[in-house]
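This document opens with one chain alone, in C-alpha cells, the form predicted alone.
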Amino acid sequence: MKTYDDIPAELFVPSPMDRGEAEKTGYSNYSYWRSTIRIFLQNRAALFLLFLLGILVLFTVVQPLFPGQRPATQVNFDAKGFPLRNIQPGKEYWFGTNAIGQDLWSRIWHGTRTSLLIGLLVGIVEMGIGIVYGALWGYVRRLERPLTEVFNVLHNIPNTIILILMAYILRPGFSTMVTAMCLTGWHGMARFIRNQIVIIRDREYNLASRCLGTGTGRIIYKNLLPYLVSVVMLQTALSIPSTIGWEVFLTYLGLGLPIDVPSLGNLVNEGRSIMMSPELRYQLIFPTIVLSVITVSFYILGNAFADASDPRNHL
C-alpha cells in the first residue's frame, strides 16, 4: 500500500498561470441572432411560406417589366372597338377581364403591390410609435397617469369613426389611407409594450442599473426592449395583414382608395358585387387567393419568428 511519501513530489508543483487559457474557459460563443436564425431555419413550414412570400413580393415589383404586360388601368378593345368585358381566363388574358375590359392579371399584381406598400408603411409607423409610447408609459412612473389618460381618450374613439373622418376631411388617396391607419393602428402595440415593460421593469438588474445612475433611455434600450424583440416582431407581422384587411373594409364602405387605383380592397369589392354570377366569380376568387396567401404567410411567419427569438428557446 502506497503512502503519501511514495507519491512523486513533482506532481505537486503548481502549474504556470496562462491568462489566455484562463480567458478561454469563461468564453461563450453564444450569439442571440445566430441562435434565432438557427431555430427559425428549422421550421420548414415557415421557410416555405417565407420563400413563397418573397417570390410573391418580388414578382409584384418586376411584373410590369415583363414583355407583353398591359397597364392596370388600360381598357382593352376588340377589333371592332368594343370593350372586352368579362372575358373568361384564357391564354391571352390569364385572369380574364373585368366589367369594363381591364386586364385582371395586371390589376391584381398592381393592387397587391399597392396593398403591401400600405401594410408595410403602416406596420413600420405603428411599431415606431407603439414602442416609444409604450416604453415611456410603462417605465417612467411620472408619465404613467397623463399617458394613460391620453391613451384612454384616443382608444375609446372607434377606429372606424376616425378612419371615416379622415377619409372625408382629406382627399381620398394613398397618403390619406396611410395617415388614417397610422393614427389608429399604434394603440394596440403601445398597450402591449406597456404591459410587458411593467412586468420586467422592477427586476434586479434594472434596479441595479438605476442605482448606478444609468439613464432612462439606456435602461429602456439596453435592459427592457431586448426582452421584447419576439413580441414586437409578432405584433408587427400581424399588423401588416390587419392593415390590408382594414383597407379592404374601408373600400367596402366606399371610403378606401379611389376606384381608379388598383388595390386588393378595390378588387375584392368589385368581385363581391358580382359574386352571385357563377361565370364571373373568377373576379373575386383570384384577388381573394392572393390576399389569403399574404395574410396566412405573415401570420405563420410572425409566430415562427416570435418563437425563434424567444431566449427561452435557445439552448
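For the two forms, the rigid core is made up of the largest set of C-alpha atoms that agree within 1.5 Å on superposition. Residue numbers count along the first chain shown, from 1. Keep in mind the model is a prediction, meaning the values are calculated, not measured. What changes on going to the form predicted in complex with the partner chain:
- Annotation: Cα of Ala208 displaced by at least 2 Å between the two forms, core superposition.
- With the core held fixed between the two forms, Ala72 has its Cα displaced by under 2 Å.
- Gly90 shows a C-alpha shift below 2 Å between the two forms [criterion: core-superposed Cα displacement of 2 Å].
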Contents of the next structure:
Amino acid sequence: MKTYDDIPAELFVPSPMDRGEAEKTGYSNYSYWRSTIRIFLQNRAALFLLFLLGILVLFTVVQPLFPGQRPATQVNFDAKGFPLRNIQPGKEYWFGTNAIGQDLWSRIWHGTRTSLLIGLLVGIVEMGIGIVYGALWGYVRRLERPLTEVFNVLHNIPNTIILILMAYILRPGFSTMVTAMCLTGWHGMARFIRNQIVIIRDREYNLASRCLGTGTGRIIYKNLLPYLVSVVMLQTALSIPSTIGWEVFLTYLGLGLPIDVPSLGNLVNEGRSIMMSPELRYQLIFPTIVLSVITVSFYILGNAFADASDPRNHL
Amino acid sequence: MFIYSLKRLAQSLVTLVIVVTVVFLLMRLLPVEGYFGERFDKLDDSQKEAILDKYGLLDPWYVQLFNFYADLSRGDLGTSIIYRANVPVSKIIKPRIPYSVNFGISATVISLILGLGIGKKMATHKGRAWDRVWTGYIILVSAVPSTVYLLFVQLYGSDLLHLPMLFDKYRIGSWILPLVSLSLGGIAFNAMWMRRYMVDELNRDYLKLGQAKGLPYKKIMRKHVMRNAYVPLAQYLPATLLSTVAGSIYIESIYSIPGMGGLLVDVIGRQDNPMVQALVLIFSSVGIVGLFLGDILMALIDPRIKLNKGETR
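Please give the corresponding structure for the form predicted in complex with the partner chain, as opposed to the form predicted alone shown earlier.
To see the whole picture, the full complex is given below, headed by that same chain.
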C-alpha cells in the first residue's frame, strides 16, 4: 500500500497575502461606493426626496438665524397687551398662533429640530448596539446560545409595553425618551445583522478567501461589510420615522417631553386637543404635513438606498 | 415535535417569569406617594406608614416579590388605588376584555382578507395602476406614524361620512371607524407581505413545471403557491391577532372604547401603580403567548421544520 508520508509539510502552509496578486483576480475597476451612488442616482423620485429633505433639515437648523423670526416659546401680544390667541394663518403669522399666542411657524421648525435630534440620536445608538450585538451573535459561536436567549426574552415583550414602562418609571424628559427608545429599537437591527453574517460567513467565496490566506480584517471589510451596509442604512433610516411616531404616542399618554419644549409630538397633541373646532384645525394640519413629509422621505430614501447599496444589484 | 413544543413552552415560561419579576421590581422604584390616594397631602407620617404597611411596601423586596407571586398564583392581580379605590384589578378588567377581543379579532380578519386579496392582485398586476396606488398606500401607512394618520381618520371619517366620533355600544355606526382604524395597518402589512411573496414565488421552477405539465393556472395557484404561503402566515397570525387585541391602546383611547387598552392610558394618567403594573403584565404575557402559539402552529403545519436543533426564529 502506498503512503503519502513523504509529502513535504510546507505544501500545506497558507500562502502569504500578496496585495498585487489579490488585485489581479478582482474586478478591474469595480468600486463599491461608486456603483452604489450610480444606482442611487438613477432613482429620480429618491433624488427629489433627498433634495427636499436636505433643504428641510437645513432649514430647521438655520431658521432661527433668519431676520424677523420669533422665539418658539415666546407669547405674542397685540398693541393693547392682550395675547394673540388662535390667530389664523396670515401675513404676520404664517402658520397662525396657538391657544396661548405662540407663533406656530417657529414652533414647527423648533419642534422638527427637537424630533429630528431625538430620531438621529436614537438611530445612531441603535445602529451601534445592533451592529455590535449582531456581529458577536453571528460571528462568535460560543456566544450564540446566551445571546439568542437574551434576544428572545427582550423580543418577546411588546415594544409598546417596554416604552410605556420605561417612560412611566423614569421622569419624563429628553433623556428618558431617548433611553427608552434605544432600549427597544435595536432588536431588529441586531437580528438582521446576525442573520446576514450567518448566511455569508461560510459562503464559498469566504471559505476560498480564508484558504488563500486573506486576513480577517480584509474579509470583514471587503466580503462581509458590503452586504451589511444596505441593511444598516435601511434600519437607521427607518428608525427616524418610527422614533417620531413613538414620540407622538408617548406624548399622547402624557409621558412625553415637557409641554414647554416644542417637539412634533407636543405640537400634534396640542393640535389634537382642539381639532373639534374646524377653524382651528390648521394647528393640527401644519405640524402633520411637516411630520409626514419627513417620515415619508426617510422611509422612501432608506429603501432606495438599501436597494442601491446591495451588491447584488450592482451588475 | 413534542420535545420541541415542551422546550418552546419552557422558554416562554422562563421569559414570562423574567418579565414579571423585572416589571415588579421596576415598579418598586417608583416613589411611594402613588399609594396614598388622592388626599395624600393631608396625611401625617404615621398614617402614611400605616398605608405602606397595609400594601406590604415596608417589607424587603424579596418578601414583596414572593408575596406578589403567591397572589398571582391565586389570580389576584392587586387592588386599584386611585382609579377605583380598593376594587380588585381583575374585577375592573374583566368586563373590558370582550371589547378588546371582539375588536381585535374582527380587525385581524378584515385586514387578513383585504390585505391578502389586495397583495395578490398587486403581484399579478405588477407595475400597473392598481399596484402603484396600493404601493402608495403601503408607504403612507408604514411611514407616517399611526398616531398621526388615525387622528385624521377619526376627524374626517366623522366629518365627511357623518359617523359617530366616539364609541357607543348601542350604535352600530360607531363601530365602523375604530374597526377601520384598527385594520389599516394590518391591511398594508398583509398586502406588502403577500405581494413580495407572490412576486418571488411566480418565478419559481415548480410553477413553470406545473404549467408545462398542463395544470390549470388556478389549480397551481390554489394547490401550490397558496399552500406554501400558509407556513409564514401561520407563524405570525397568533402574534398579530393578540397584538391587535392588546395593542389597540391608542385606538381604544381616542374612540373611548371601554376596553383594556384605553384603560391603560387612563391609569397612566392617574398614576395608579397597581393598575399599571397589572395591565403591563397582561399585555406582555399576551405578546409572549402569541409568539409561542405562532411557533407551535408553524411546526404543526410545516413538515419540513424540525426546530429542536436549537434553531432560532
